[in-house]
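Given next, in structure tokens, is a single chain: the form predicted on its own.
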Amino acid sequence: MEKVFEFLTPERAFKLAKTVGTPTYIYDEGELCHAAKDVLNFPHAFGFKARYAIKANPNAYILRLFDKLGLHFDASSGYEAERAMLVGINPEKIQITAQEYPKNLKYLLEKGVLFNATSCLQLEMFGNEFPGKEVSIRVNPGIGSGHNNRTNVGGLSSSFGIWHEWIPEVKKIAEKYGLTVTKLHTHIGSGSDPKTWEKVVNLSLNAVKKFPHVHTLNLGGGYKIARTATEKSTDLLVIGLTVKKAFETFYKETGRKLDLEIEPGTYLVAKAGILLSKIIDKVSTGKDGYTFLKLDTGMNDMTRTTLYGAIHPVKIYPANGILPKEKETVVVVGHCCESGDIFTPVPGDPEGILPIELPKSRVGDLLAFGVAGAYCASMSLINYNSFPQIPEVLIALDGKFILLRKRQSLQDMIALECEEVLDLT
């Protein structure tokens, strides 16, 4: 996994640490462009759109970059859609698929944003507010895929989408309000198994057969990126050819040419990001305990390890420039006053501790977590223990360093706190 740190050389790491401080997120524009090219080359039979899942990393620069490269956008809330619009994204390139029916949906639809209903109640609410319109629906096909239950968004244990057995209810609601279902959406979670994707696309196409006006099938995201040597990345070519063949077979059987949409998030940004931190302390609990490396970052900046038991590759940048040959087995922990603030959990088990072997380090050395571009900065527990939100920096194609987000100040942190008396009469 050493390759994921290539864009952050020791020289760059220490210059950035001196200039913007640690911790900070660092992104590589070259890797973002490379991943976008891969996604846009996804094999397809007929029409095709790739939507970037904004929730993976909503930084304005990244949204505008992907917009210029030809991507469309998937928003997980009305706020996320409006945020994208505020940074210059054409509303017509945005589709909302949200657990919460957007409070600002009327405004968004008037601007051109698309809506995807994820429950029968959402469809009923949409029909009541916008009778006679075209609409997209998200269907839970009955299976899911993910490295644990918290990343699985299909099957019996998932609340996402309309359970496939409720399609007759969908038809009743559509008829009641004169709605026309023109798009169908499924999303099963994070996975790289082509057989699972083959099963999902066939289940989804069977659902499409029940809606004669559907012209687009959206297969969602979940295209896994390996973060450790034991994990396997999704091969987009293999998955895409499987999907392409299924769409062609569907056309031969029905005479219907369906457009394809996909919604990758992790695949587009994960490898382009690194979280850079500094070792601030080193403590031991004796010969029967552990050696702990304490960092100036924690679960407030990167929550995935605490939430999922996720593992990220680790690299030490020695302050003296000499990487020692001597190794040590350590538990890497964060700066939060929280026993769960651990960066080296048992994979998939956030409550377990699994020490790792690293070059022997000292206080003042830098430590980086790789493959941290997705669901890291965007999923942070901002201001826990009153730690400020950290900066984000981009290494541009021309080698320049661009500050994408400033470090939050304490004044910023308390700016919205107030003592206004509310009139509830």
Given for the second form:
2 protein chains.
Amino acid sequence: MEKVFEFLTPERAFKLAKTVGTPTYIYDEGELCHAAKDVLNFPHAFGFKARYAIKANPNAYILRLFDKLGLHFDASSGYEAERAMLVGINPEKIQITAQEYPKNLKYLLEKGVLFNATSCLQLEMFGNEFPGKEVSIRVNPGIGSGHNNRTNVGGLSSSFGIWHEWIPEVKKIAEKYGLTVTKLHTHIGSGSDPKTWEKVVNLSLNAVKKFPHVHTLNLGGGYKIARTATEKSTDLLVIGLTVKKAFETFYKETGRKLDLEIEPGTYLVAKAGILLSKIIDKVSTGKDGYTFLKLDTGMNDMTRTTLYGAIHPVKIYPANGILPKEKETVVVVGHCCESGDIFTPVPGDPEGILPIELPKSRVGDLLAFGVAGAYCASMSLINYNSFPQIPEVLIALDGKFILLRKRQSLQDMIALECEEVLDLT
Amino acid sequence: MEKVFEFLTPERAFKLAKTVGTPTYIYDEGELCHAAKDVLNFPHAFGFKARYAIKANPNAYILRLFDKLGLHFDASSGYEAERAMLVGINPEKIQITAQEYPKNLKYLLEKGVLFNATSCLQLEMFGNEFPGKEVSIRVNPGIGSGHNNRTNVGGLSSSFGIWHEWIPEVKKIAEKYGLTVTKLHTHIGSGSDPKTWEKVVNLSLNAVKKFPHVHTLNLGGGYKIARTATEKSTDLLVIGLTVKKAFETFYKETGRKLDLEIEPGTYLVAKAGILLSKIIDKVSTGKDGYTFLKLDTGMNDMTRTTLYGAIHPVKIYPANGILPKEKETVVVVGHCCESGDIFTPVPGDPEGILPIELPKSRVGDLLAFGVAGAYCASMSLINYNSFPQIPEVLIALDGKFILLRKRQSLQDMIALECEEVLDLT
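The block above covers the form predicted on its own; next, return the form predicted together with another copy of the chain.
The complete assembly is shown below, putting the previous chain first.
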């Protein structure tokens, strides 16, 4: 996995550590562009749009870059849609697929944002507020393939989307409010297996058959990235050709040319990110115990390891510039006062400890986690143990370093605390 | 567990939902005072201090209240100590026990903050910066009893504190810098078993014997609160008497009267907190599937359920004021686009789903999670899916409602985003 650290040369790492300080997130614009190009080349039979799943990394610069490169956007909440608009994204390029019906949906729709109803109640609320409109619906086709239960978003145990058996109910609601269902969305998790994709596409196309006005099928999820040597990336070309073929067959059978939409998050940003930290301590629990490398970052900055047992590749940047040949077996731990703050768990089991072999390091060396661009800065236990939220920096195409988020101060952290008597009369 | 909802009467719940909106944290000053009194009555043989573990809930009002009631403070980072000082806590009442040696320790110590060295390197750094001073050390006595691996902070697999076998090394460092070890700290996790406590106290007292100038033994951790009917609270009186007896025996044997310190976090705030949310949707995956109650809160506001499979008691507040006799079996889920956003997992297994029986509810009813005062607001995936950080409200002793934290705006959320070219020359 050395390749994922290529953009962070030792020279850059130490310059950034000196200027911005550690810990910090570092993104590579080249890798972001590369991933966007990959996604925009997704094979398709007819029309095509790729939507970036903003929740993976909602930093303003990244949204604007993807906008310029031709991506559209998927917002997981009304807030997320508004956030994207606030930083300059054209509302017409944003579609909301949310578990929570946005309170200000009228405002958002007037601006041009698109809405994808994910439950019968959402469809009913939408119909009531906007009778006679076109609408998209999310359907749970009854299959899922997440890499663990917590990222599996299809099937019986998933609350996401309208369960396929309720399609007659959808039709009733649509008729009641004069709605036309023109887009259909399914989402099956983060799997990389083409066979699962084939099944889902066919299930989804069967659902499309029930809605004569649907012109677009959105296939969310499943654009997985390998974070370690043993994990498998989704091969977009393989998956894409499967999907393309199914759309062509559907056309032959029905005469309907469907547009395709996909919604990658991880795929677009994961590899472009690194979390850079410093080794601040090295402790041991004796000959029957472990050697621990302690970092100045932790589960407060990057939570997915302690949350899922997700493994990120590690690279040491020795302070003296010389990587020793000698190895050591260590447990890498964070700086929070919580024993779960471990970066080397048993893969998929955050309660297990699995020491890893690294070049022998010293306090003061830098330690980087690779493939940390997705669900890292955006999904973290911000301010746990009162550590300030960390900065985000971009290495631009021209080699310049651009600060994308300032390090939080203690004053920022407590700015919203107050002592205000409420009038409840 | 009905008792934990007593302070949130239906009238108060609906008033707050109307004024502050949902979701919101609600704290009860009476319950905070009650818990503080309990802790301050901890049996002890000689001198005694109780330190509140700030990380459990660092809200300024709560810190100031506990300060007035006579508690001292335990800070898990240099930032946390400074945060407490910023809101008015006397630095001399704060002790830092951190995995990360604070960069500004000199400033903090000059103000009066106390320091507890948790590794040989920390002791060395302290000695180097402050030769000749008195110091506290944290020792890992080689035993632990957390309720799961992730909250077990003693034993071979814990990096916290100086492993007991390195005490000779501690003595060398102390001698080198003329330091006097006057306080000793052990911390064994969150167990409620008195037998474990007896072992730990005796192991800790054995360590004290090796340091003739130690006048205070700090026994951290272990002050557990039952969050559900099947969990067990730590009985402070039982534990306290065990500890008191051991201190008295130690005095008889050695002639040394030790002061006792304890550091509860959860015990002081857990029961005083409720997370109040609204039921926004109800979906089903058919007769072989589940019925899901969907809330306007989620893993972004209260993360410990999806993190540990931690169970919180649930209460429905019907919008029409009438609790139906009819029950239903439901999975309670959050509003994040992530299948792990489930509030009813298998206890201790966040990947499992365990539907619970609740009075039949309707969209628009309020749903409250009890025992949500500790590690809830302070340990959450803030801004995941771009949901704003939620408010905190206190019900004061006089019945007034006091806003302790304002709801975050989208502007607050992105205030630190920027696009600033860095000069790295």
